[in-house]
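A single chain, nothing else alongside it, follows as structure tokens in the form predicted alone.
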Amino acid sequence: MTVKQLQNEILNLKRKVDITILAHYYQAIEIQEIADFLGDSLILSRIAKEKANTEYIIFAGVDFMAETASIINQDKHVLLPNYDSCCPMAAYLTPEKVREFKKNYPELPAVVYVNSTAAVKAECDVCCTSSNAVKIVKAMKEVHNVDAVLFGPDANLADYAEQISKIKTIKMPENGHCYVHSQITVEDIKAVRKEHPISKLLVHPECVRDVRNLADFVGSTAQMYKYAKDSPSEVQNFIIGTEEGLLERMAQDFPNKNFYVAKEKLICHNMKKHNLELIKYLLENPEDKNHEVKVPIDIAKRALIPIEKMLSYS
């Protein structure tokens, strides 16, 4: 069966089942094409809360995203096509580590990136995404009347929030990072810019500071997408410093513009563990509990508070 045939079968099944399919920009393009909604973490969090008005939600993303959807929608069934689709960054921070940092810095609010487990979210004061990290850090300074915040698990995003906001971020832990974005180096950027000298460089805030400082624009996947979409007609060339799924999406949506990878093989292998066959299986077997992500009610209630606070600040 071809990809197109499988996509058509999925689209036909969707008409018969009360299911919403959410997909992150890092998903394979064939999954993006059959999703009801696409976005980055912030957009998908909002959609899960406001627009996913179905009994079942299939979340083509990594586990923490499905957990967030479950927290927001305790009365719904959130399904993860491949349960092994996890985020290695989230493993850098545990609830015990958050409590230890809070004990050492009792006066400081804890800001936790959505790339974290539900149990970690339950220990924090507010969540953030790469789209709104700077805004959240500024809000915490004002609300808590402090000059610093605890921030985890991504040290590079924490550094970016500190660089832009001028508010100190104490990293929880010091070495947390995304293995995709942190592998981009200054040498990579110099090489690709030499090859495509008139291109605009767009990078994710999870990149190291030296790489971010070379960029024309730093932003989340959705913000990079918007930057390319809204660029004037004379700006036609872009180097994209994030997972290659976003580049595929933009190349398809903006065929008159040219997109180049900042480095070869920028692939989140965990995001890519989903496939059309698994999504089709869930449409046929939505009641399969082996694929359901259900956050325990006590953790969900506590984690919902920082998530809703994040959405209110955004």
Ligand code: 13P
The other form holds:
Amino acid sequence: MTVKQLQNEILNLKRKVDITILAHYYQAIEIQEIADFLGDSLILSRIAKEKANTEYIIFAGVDFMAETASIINQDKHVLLPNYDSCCPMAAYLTPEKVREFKKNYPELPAVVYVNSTAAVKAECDVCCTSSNAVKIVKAMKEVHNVDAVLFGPDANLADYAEQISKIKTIKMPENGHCYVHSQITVEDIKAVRKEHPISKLLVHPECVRDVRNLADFVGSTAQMYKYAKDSPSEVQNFIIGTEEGLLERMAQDFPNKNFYVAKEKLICHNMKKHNLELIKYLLENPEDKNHEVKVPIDIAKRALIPIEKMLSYS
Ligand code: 13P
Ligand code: SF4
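Next, report the structure of the form predicted together with ligand 13P; the form predicted alone has already been given.
Entire complex below, previous chain first.
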């Protein structure tokens, strides 16, 4: 069966079942094409809260995104096409570690990147995503009347929030990072800029500071998409410092612009574990409990507080 035929079967099945398909920009392009909604982590959390009014939600993203959707929608069934699709960054922070940091810094609010487990979120004051980290850190300073915050698990996003807001972030832990974004080096950027000298460099805040400092724009996946979309027509060339799925989306949506990867093979293998066959299977078998994301109710109730707080601040 061709990809097109499989996509058509999925679209036909979708009309018969009460299911919303959410997909992140890092999904394979053929999955992005059949999704009801596409977005970055913040947009997808908002959609899960406000627009996914179906009994079932298929989440083509990694586990923390599906968990967040499930915490927001405790009366719905959130399904992961491949249950092993996880974000390794989340493993850098455990609830025990958060409690230890809070004991050492009892006066400081704990900001947790949404790329974390539900149990870790449950210990923290507020969540953030890459699109609102600076805003959330600033809000915490005002509300708690402090000059610093605890921030985990991504030390690069924490550093970015600190660099822009000028508010100190104590990293929980020092070395949390994304294996995809932290691969990009200054040498990679110099090499790609040599090849495409008249280009705008767009990078994700999960990149290291030296790389971010070379960029024309730092933002979440949806913010990079918007930057390219809103750029005047004479700005034609963009170097993209994030997972390749976003580049594929932009290349398709903006055919008059040119997009180049900041480095070859910027692939999040965890995001790419889903495929059309698995999505079709879930449309035919939504009640298959092996794919359902379930957060224990006591953790879900506590984790909902920092998630709701983030949504109210952004
Ligand atoms: P965005 O929220 O920017 O889409 O990022 C999610 C992510 O996992 C980045 O690696
Ligand atoms: Fe996690 Fe990095 Fe993949 Fe994003 S790109 S889901 S942070 S491993």
